[in-house]
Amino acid sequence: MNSFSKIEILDSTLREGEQTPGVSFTIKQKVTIAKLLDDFGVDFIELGHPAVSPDVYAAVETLNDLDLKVKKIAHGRASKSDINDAVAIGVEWMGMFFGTSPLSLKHKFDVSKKEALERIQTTVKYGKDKGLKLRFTAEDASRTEFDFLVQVGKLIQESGADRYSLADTVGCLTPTKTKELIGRIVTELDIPIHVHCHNDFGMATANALSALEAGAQCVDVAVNGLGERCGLPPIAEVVTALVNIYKVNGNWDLSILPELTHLVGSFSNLQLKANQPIVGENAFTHKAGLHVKAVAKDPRSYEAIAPETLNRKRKLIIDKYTSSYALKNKFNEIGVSLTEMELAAVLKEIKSHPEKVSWTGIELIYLTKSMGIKT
C-alpha cells in the first residue's frame, strides 16, 4: 500500500481540460491558470499537446517559459515528430501515450502486439536519447489484457522511461477493481506509476484514491473536473479527500480552490453545478431544520471539513424545512429578538409560503413588520 509519502498530483487542465466539448483557452488565460496551479501546489501541469494547432505550439512554448516551480510536461503520441516539438520546444518532460487494447491496437494502429511492442520501444529509445523525461501512458489500459500491459511496462522500463501510467479511457473501472489493478502493477516495476481516470460512470474520483492506495504515486486531474467526455477527476475532490480523509500533508494550499474553480469556470463558460462537492455553491450550505440546529451548536455535526479551510464560507437556508431554534438563531445574527410566541407565528407565516426557498435577513425584517411584529 501506498504510504502517501510520495503522492504527486499532475493537473491536465490544459490539455485535457481544454478537450471539453465547447472549451478553448487563449494563451493569456493558460498563463494565468498555470501560475495559480503552481501557487496552489501541484507537481505537474501538463501544458498541452504542440502538434494539435499553432495555438496549442505557442501556448506550450509560452508556458515552459514561465518561471514556475512546478513540473512542465507536453504531450504527445508514440511518434518521433512528437518527440521532435517536445525537443524543439525544450520542455523537461513528455507524456507519450500509445493504446494498447486490442480495440486500439486493430481500429487505430491497425498493427499486432508484435509491432506494436515495436513500435513503443523504438519511440521510447528516441526520445530517452532526446533528453526527455518521460512518462509512458497506456492507453485504454483498463480494457487491455493484464500480462500485455505487464509487457509494455517492463519493456518501457528496461528503455528508459521513467514513469508508467495507466488511463481508464472510458473510465469502466470500479475503485476494487482499480485497486486491483494498480496493486499487481506496482509488484512488476520499479519505476512510479501514474493513473488518468475518466468519469464515465462518475468514479473518477473514487478510482484515483483507490490507485493511490494501491500504490500509484500520482494522479491525473483537472480543474473542475473538465475533460473529455465526462472529465478527469475534479482536482479539489481528489486533494481535499487526500488531506481530510487519508491526513496526507501534501504542499496544497486548500484555500486557492474557490478562485481556482471561479477563474477556470469562467473561462470555459461552463456553469458549476450548485451541488459539486467541495466546491459548488450547496456544499456548505445547510437547510433542513434539525440540521440547521446542529451545526449552529457545532458544525462538525454535518461537515467533514470546515469550509474556513477552503476559504469558503458556511450558509443556513431559512425556509419552509425551518425550524424554530434555526429561525432563532437567524434573527440572534441580525440583531432581532423575538419571543417565542413571535417567533412561533413568524415560523407559522414563513410555512405558509412554500414557493419561498429561502429568506434573506432583510426579508425576515420585512416579514415581521407585515405581521406587526416590533423589532
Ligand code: COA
Contents of the next structure:
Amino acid sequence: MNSFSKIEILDSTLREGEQTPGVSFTIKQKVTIAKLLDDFGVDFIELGHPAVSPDVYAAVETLNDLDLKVKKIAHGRASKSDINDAVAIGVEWMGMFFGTSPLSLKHKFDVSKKEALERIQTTVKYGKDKGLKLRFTAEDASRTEFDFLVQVGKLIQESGADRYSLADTVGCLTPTKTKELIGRIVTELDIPIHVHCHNDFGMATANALSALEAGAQCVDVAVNGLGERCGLPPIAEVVTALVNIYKVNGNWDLSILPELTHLVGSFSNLQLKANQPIVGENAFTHKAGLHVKAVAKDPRSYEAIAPETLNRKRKLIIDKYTSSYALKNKFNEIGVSLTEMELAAVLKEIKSHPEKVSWTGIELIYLTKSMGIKT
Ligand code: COA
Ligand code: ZN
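Starting from the form predicted on its own shown above, please give the structure in the form predicted in complex with this ligand.
Okay, now the whole complex, with that chain kicking things off.
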C-alpha cells in the first residue's frame, strides 16, 4: 500500500489531450497551459510526441525551454528516431511506449515475445546511453499476460529505465482489478510504477486512485479529462479526491482548477458537462427544498468539499422543487420582505410553472409585482 508520501501527477493535456478529436492547440496556448500547470503543482508535464508533426516538434522545443519547476517529458515510440528527437531537443525525460498485449504484438508489430523483448531492451539501452531519464510504458498492459508484463518490467529495469508505466489503453480495468494488478507489479519491481488509465467505461478516476492505493507512484491525468476517445482521468477529480478523501498533503494549488478548466475548455472548444465533478457548473448548485434548507444551515449537509477551497461559489436554484424556506432565503438575499401568506402565494405560482427551471432575483420581483404584491 502506498504511504501516499511520494505521489506524483503527470499531466498529459499537451500530449494525449491534443489527441482528443477536434483539438489542436497552438504553441502559444500550450505555453499558457504549461505555465498554469506548473503553478498548480503537477510533477510531470508531457510536452508532446515530436514525431507527430513539425508544430508538435516545435512546441516540445519551446516548452522545454520554459523556466518551470515541473519535470518535462517528451513522448515517443520505442524507436531510435524518436529517442534521437528527444535528445536533439534536449529534454530531460522521455516517455517511451511499446504495445505488449498479444493484440499489439501480432497486429501492430508482427513480432514474437522474444523479438519484442529484444527491441524493448535495445531501445531502452539506447535511450539511457544518450543520457535520457526514461519512463517505459507497456501500452495495453491491462490486456497483457501478467508474467510477460513482469518480464518486460524486469528487463527495462535491468536496462536502466527509471520508471515503469502500465497503460490501461482501452479502459477495461476496474478499481478492484487495478488494485490487484498494481499491487502485484509493485512487489516484483524496484523502480517506481506509473499508471495511465482511460475512461472508456467511466472508471478512469477510480482506477487511477486504486492504482495509487496499491502502491503506484504516479498517475497520468489531463485537464477536463481530455484524451483519445473518452479521455484520461480529469486532473480536478484525481487531485481533489487525493486531498479531500485520501487526505494527501500535496503541494497543489486547488484554487487554480477553475482557471485551468476554463482555459483548456476555451482552447479545446469542448463543452464541459454541467454535472462534471468538481469543475462542472452544477458541482456546487443545490436545488431541492430539503437540500437548500440543510445547506443554508450547514453546507456540509450536501457538500463533500467547500467550493471556496476551489475558488468556486455555491449556487441555490429556485424552481418547482423549492421550499418555502429556500424561497424566503432567496427573497432575504435580494432584500425583499414578504409575509408568510405572500410567500405561500408566490411559491404556489412558482410550482405551477414547471417549465421554468430557474428563477432569478429580478424575475421573482417581477412575479410578485404581477401578483399585486408590494415589495
Ligand atoms: N514502438 C516502436 N515502434 C513503433 C511503435 C512503438 N510503440 N509504434 C509503432 N511503431 C513503428 C511501426 O511498427 C512502424 O514501423 P515500420 O515502419 O517498420 O513498419 C513505424 O513505427 C511507423 O508506425 P506508425 O507509428 O504507425 O507511423 P505513422 O506515421 O502512422 O504515425 C505518429 C506516426 C507519430 C503520428 C504515431 O506514432 C502517433 O500517432 N503517435 C502519437 C500517438 C501515441 O503516441 N499513441 C500511443 C500512446 S498513448
Ligand atoms: Zn492514452
